[in-house]
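Okay, so here's just one chain, in structure tokens, the form predicted on its own.
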Amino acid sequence: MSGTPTVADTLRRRNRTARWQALAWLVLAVAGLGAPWVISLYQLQLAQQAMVMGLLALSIGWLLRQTGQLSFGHAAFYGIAGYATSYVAQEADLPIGLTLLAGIACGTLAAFVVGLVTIRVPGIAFAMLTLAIGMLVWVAGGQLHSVTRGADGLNVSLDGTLLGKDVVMYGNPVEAWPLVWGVLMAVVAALWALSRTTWGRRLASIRDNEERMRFSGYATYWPRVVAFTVSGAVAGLAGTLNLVTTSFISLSALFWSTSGIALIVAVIGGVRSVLGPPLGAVLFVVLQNSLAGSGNHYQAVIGVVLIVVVLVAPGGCVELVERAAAAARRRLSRRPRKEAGMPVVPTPTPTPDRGGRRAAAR
């Protein structure tokens, strides 16, 4: 039928969109490296904190986006990776690179085991089960006082050279920023690429209609276990990165509120895009710092922001940015027609599409 887009047209448009997104990521990655020359040392420290939080939020948000499953247990993988890194650093004489990898591997292994047990459980029961497991890990951490130092926390001394620098130097935000920013942007690119693979689209299809996928002959268990493990690995990476930059870890890293805050950050930023959770983390840290003098009142403000975002833009800050960009495109497309004296054809406002095709395209 004339005017109906063909498969070739759809693929061409999709590839063009992917090229623009890759170019935008490259520009953002390079521009972000210049932050130490633009903002103050204190602001850089806050930005570093936001990027680590954004990495944890990204792990939860990506899992929610690809599988539709809400996890309150990712703080366990975050904390396990941090404690495992500190334990290996103290008890084993390994190069710093292997020490960090061992910590991340422990967090990933924990996510794999939890995924094997919980991934079949649907809906809110899955969220409650991951919450219960996370709290069990927190209680176990309190009992292992000789390893975790309980509520007092653990000061960790890391030795060795990482990426040409003494690892102790990463306690300075100026020295740590290229590492933190580079890790975040690499994870963003990797998860974006994974979402566009056949496996990523299959995950979205399972999320939309698992029963139909099973009837079509596709396995639904292992793809979701792997997705949960990947998201747990990202949470473990955030925990290890936090240890490298702060040289400190405490039981609060394992507490459920760490997962809860990361989830709030992901929702505010928007889980439909891999850039949403880091964006939400920046907004959260800015609000928290701006209202630091008001005690815990910032929590009320964060709650109001969360309510407004959910009601006005369920897609988070990313959806607001997309709406603004769409409005700008419509305005620009009307201007040449007005100047040429041609009638302006109203452009329909795009409706939110929560289906797998749009999620897979990002």
Second form
Amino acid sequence: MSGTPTVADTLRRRNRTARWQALAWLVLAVAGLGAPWVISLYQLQLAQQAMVMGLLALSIGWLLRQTGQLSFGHAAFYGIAGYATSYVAQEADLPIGLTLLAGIACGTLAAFVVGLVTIRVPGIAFAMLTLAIGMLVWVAGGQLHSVTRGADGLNVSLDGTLLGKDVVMYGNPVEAWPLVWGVLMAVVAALWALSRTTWGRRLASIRDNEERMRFSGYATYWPRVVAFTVSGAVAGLAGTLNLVTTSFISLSALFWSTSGIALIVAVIGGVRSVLGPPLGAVLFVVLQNSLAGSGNHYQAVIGVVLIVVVLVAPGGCVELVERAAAAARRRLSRRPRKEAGMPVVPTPTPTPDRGGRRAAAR
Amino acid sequence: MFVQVLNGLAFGVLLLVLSSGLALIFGLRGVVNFAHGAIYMLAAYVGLSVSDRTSFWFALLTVPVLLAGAGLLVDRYGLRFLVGRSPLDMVLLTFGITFVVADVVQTFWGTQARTIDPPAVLAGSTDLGFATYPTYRLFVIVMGLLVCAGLMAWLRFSRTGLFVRAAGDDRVTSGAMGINVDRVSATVVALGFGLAGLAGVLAGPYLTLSPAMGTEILITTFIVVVVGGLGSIGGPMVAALLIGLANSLATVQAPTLAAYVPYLLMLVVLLLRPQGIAGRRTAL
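Return one more block: the form predicted in complex with its partner chain, after the form predicted on its own shown previously.
To see the whole picture, the full complex is given below, headed by that same chain.
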């Protein structure tokens, strides 16, 4: 253990933590499938709601994490996907899988088009612009009353067989849970993997210093448009999943507060980690449910929690957990702090032992 | 036609007062105040209660001052902690305020629509020679233009105005030159909140009060500021009048399209000039 850690050291260490994270996530994903046996039907229903909201929060949180852009307009893609799914289901006689895909595709396409325009706008104006475009879609949704039925909402009856079950069955949380949980976990894994690719790292570099990336000869426009589209596709997936599990959609799905709440949820959970937004969604639903009796002041409470989180722990709950874990580890370890802080990774300089093993392998 | 232009002017002037507050806070603090609409709504409701108990004029004087005080608190105990952090954190902070204010308004004033009665002097309509027009709207136009002219003059000609512009351009250098940047920014945030408060009270007798009024106008104000150009004060002023007029003319000429007009204007401007009419690219 001599000298400063090299780049190879850091990368190896990062890969090792990544392996642990992947393992922990896999355990979580499998364990989550057992939820219906552990919690009551009502709690399961709340959990399912939280997972759908977590998916929407994930789309916003991932965009913020990866590109540093705050979107207030994702309700548009969420709602468009939901309405498109119900419209296709009524008008065209397609197999259910294709119907759902068509819905998600509409949300994704909308995100692509919006991305083309908004990505050009610098920095913080982006947040204002996405809010404005989201409201434009809401206004349009209100005027297309024949399709959306306005605030009354639409009861959508989907039919067909999805993943070996009749679609109607997914109205029951016990039946729907594996689907909702599986989709969420798959998306978490996909987005996590995506942010670890070269492309994901390049996005993060553009976030940190766009000008430098541009001068280094990288395209900075298209990667962000694609990232926005990916994020919009996840929001669309959430919208369609919501439709499958509730068979209902109304204009409030398009309203800005849908994005707003999802954004708050993502930030409270913590956007630095991919699992943060779903965690925030669970906290939100628990909070909302426990406050339901007391005059329904959950808006104020959520607002105050957001303010406190922003001031105290900008990394959200994930950061708080990490801090607590680090403090506990420090207290538990008997070793002096100096040693505990050292990176415990094999150095790249060949030790006799290593050299011997390598020679033996040849 | 003249009446439509006047209507557009009245709405435009209201947007002018609101968006100049927003642009001011952004220009100096680098904060996009998402709570601006909520503050406007809160001012309208507080104005309703105050003018019911005393008089409209008293509300018009005190409510903006009250909200300016709230702005001081927000700056002192919120925004000041976030200096040097990502500007997105400040957006989230003000966004949190929005939710708290929305809850407060719904708790104290309920959700049904209300209006403030204008004072007797401004209640009727005035004969302008070519048309008769509601006196209160004329009052809004005059009042708003006066306030904005005063704001421009203050920024342009006074010593504190100079400090505000300097601190907006370069916080560190201004501080090194002996300007108390913290005090200047507290002044600006208070002024911005006060302007939102003034707009709220002015809007009370003219538009209806509802819990949705804050968001509705916030979106339009954002459009104004984005179209006008972030980081400038003059650009949003032009854009506010433009959008006010376009909105009012479209309501008459093409009612179904009217709701889209601000958005279309915004898209056109952004496609041609992403930084807005008078925005600087470097400001962000």
